[in-house]
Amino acid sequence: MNKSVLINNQINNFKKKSIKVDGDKSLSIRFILLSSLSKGRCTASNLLRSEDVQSTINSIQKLGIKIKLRNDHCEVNGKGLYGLKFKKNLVLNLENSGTAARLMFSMVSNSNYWVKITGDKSLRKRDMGRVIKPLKLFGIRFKKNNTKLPIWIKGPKLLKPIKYTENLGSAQCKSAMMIAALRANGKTELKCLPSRNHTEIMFKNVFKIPIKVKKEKDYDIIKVRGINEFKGFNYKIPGDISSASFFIVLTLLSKKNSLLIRNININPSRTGILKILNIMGAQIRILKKKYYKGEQIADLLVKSNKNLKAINLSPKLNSSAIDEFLLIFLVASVSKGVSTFRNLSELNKKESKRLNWGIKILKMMNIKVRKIKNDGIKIWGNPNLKLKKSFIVKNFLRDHRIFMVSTIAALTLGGNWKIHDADCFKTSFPKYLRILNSLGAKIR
């Protein structure tokens, strides 16, 4: 049955609260694959307890790995880089999540058997092409040339070194990659745009992976030498900050609020939501900076500003924004002027298509909007928008970032609101209707 929310209310003053959001959801699939990977015992706390946290739990344990779950506590006991075990026949159900998928073809690199790794109905939608292509020189097996799920994987049990260019900027696909060559003999040379760093982090500095990494120009030249054991470890997950992205927009488009959002993954190669509104007069403040095994964490602090400006913003901050940019549009959509926004072609290609959602829902709002060449957008902003009809939502493929935004919006601006899919946001952030209640949302 479809569930759905109405929101009739914007809300109230929540002036100097302070909340915690729920895991990083990088951090913790990349710890649940890592780990089991490991020699030994490995802890996790604050878990992401998500839908995809899950599916990527529930994949592991059918490789023959123990994990024990308490609350967001999280034990793996890691059999190495070949104690992962294979039945025929087996499939693997990652339901929604990309990361999970795509880098569970490097995991089951060595089985015997084809294993079968499929997903719900918008993940078999999407492309696995850019993971393919790279994974096949390794000497990885994919039965027949299919790129959407369901695909099957098979060994070899050893994997040659590869050199290969990733001009993408995905983290997915170098992660993949990364993960490949432990598993090869020999040391793999990768030449990356940049993209999220977790992978590269937690090699270096929480497995102490033989790896380097170094800036040539445009790109991140990444070294690992591969066949190396490494040992359990453990690990306290951040806050994640696409999950505080919601809270912090829905502080700055509210009226004389103030929020403190602690212990937030504060990542640079994340933090492009942080340096956009910023730039569009958002004035968020970051507090007690600190550094934990590579990463940086820290307090957010963000008042309500209806001061905004537009913003004329540069593609090589696309990468380190890419699942914020609904909130972004959002923003735009009340800020003075005209924003414009290019080469936006991988919003297409996430759960839903967002970039053409995003500009479904400022329509809906009778904000002005038009494509532009090179996947881009322009956005006529309405620093008075005030709405008063009523919306519908629905038919998004489920996407959980296009739910939350909607949420937002709806609390921010007005209207009367009813958006389907009303669980979808468990595939990443469980707690989310539980905090907006907690600040004083009233959502039916």
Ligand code: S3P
Second form
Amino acid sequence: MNKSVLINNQINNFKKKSIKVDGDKSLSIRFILLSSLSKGRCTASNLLRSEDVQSTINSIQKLGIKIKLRNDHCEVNGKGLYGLKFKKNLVLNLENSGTAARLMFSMVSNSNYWVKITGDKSLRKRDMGRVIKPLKLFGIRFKKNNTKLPIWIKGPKLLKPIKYTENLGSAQCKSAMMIAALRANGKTELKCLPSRNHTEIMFKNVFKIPIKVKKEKDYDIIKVRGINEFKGFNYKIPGDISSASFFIVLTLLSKKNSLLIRNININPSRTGILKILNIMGAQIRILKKKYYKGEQIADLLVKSNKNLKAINLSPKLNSSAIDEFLLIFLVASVSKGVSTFRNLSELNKKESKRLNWGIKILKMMNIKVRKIKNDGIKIWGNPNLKLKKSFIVKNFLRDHRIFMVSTIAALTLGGNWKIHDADCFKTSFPKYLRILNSLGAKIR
Ligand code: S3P
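Next, report the structure of the form predicted together with shikimate-3-phosphate; the form predicted on its own has already been given.
Let's see the whole complex now, leading with the same chain.
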């Protein structure tokens, strides 16, 4: 049944002043995949128990790996680089997760039978050609020439190392190639536009896999040497900055609130949202910063601020804020001046066409917004914006981030909102509504 939420009231003063959000999605998916390839027992605490992570777990279990779960604690018994079991007619359904699906292509690269990889309605619309192209160079075989799921894969035991330039700035592409490189006999050399670097950090700091990363002009040069088995490992997953961002913007745009968000991964390849909001005047503070296995973790302190100013964003910051643009557009819509964003074609390749949806939601709120050349948009902010009308948000392919950003608009700007697909936030952030309500949101 398609449930919806109704929001008719803005949020008042928060009841709580400090929260913890769910574990990081990128790290949770990487933990499940990579631990299954290790030789030994791996544990993780604070694993994100969301639908995207669950579909990753289901698929890895289908590949013969034992996984034990107790709340957010997880134990995986890795069987080494060649330990996954492939049955005939195997189907792996990654549901909504682009990351899990694209990385799964190289996980099953040594299957002797065709493995079918598929997903839900949204994932079946997304381009897989971006990973198929480089993976074919490693020697991985694809049954048909299509670039959309379902896709059938099998491959030789030993892959060939490759040299490849990745020009999308996609962490999923880069990581799919890095996982393939684990089974390639020799040195793989990747020249990648910057994107989140969790896989590089895990390879180097957790698995001690021979990997070299250096900067060369606009690119990261990544060299990985296969074939090296790695041992079991223990991992503590920090909170997800993409989930924290909804509460950062909720606090920023509400009245006279302050909120401490504890234990957040502030890897610089993910903190574009902090840099962007601070340029706009937000003054978000980073407290108790520490290092953990190559990642950076801190508490974030944010305060309400009605004096935000527009931004002319350098596209260099796009990749480190790639999942936060709907929130950034919302902040721009109440900031003083005209904001400009460019080179955002990747946004229309996410769970839904997020650039188009951003424009649609802002227009619905009577904000002047225009598409400009090079997949950009201009937003004319209105710092006095107060919504009074009724709004319905529906048919957004169950995109979790569209659901959540709509709730933040409703709770901070007013109006009567009906937002469909009320359970889709469980894709990435199952505790979302519970935390909102603990702050006083009263969402049923
Ligand atoms: C992810 C990479 C990003 C991001 C996605 C998660 C990852 O996509 O949008 O939500 O965990 O690697 P790109 O492949 O476009 O970088």
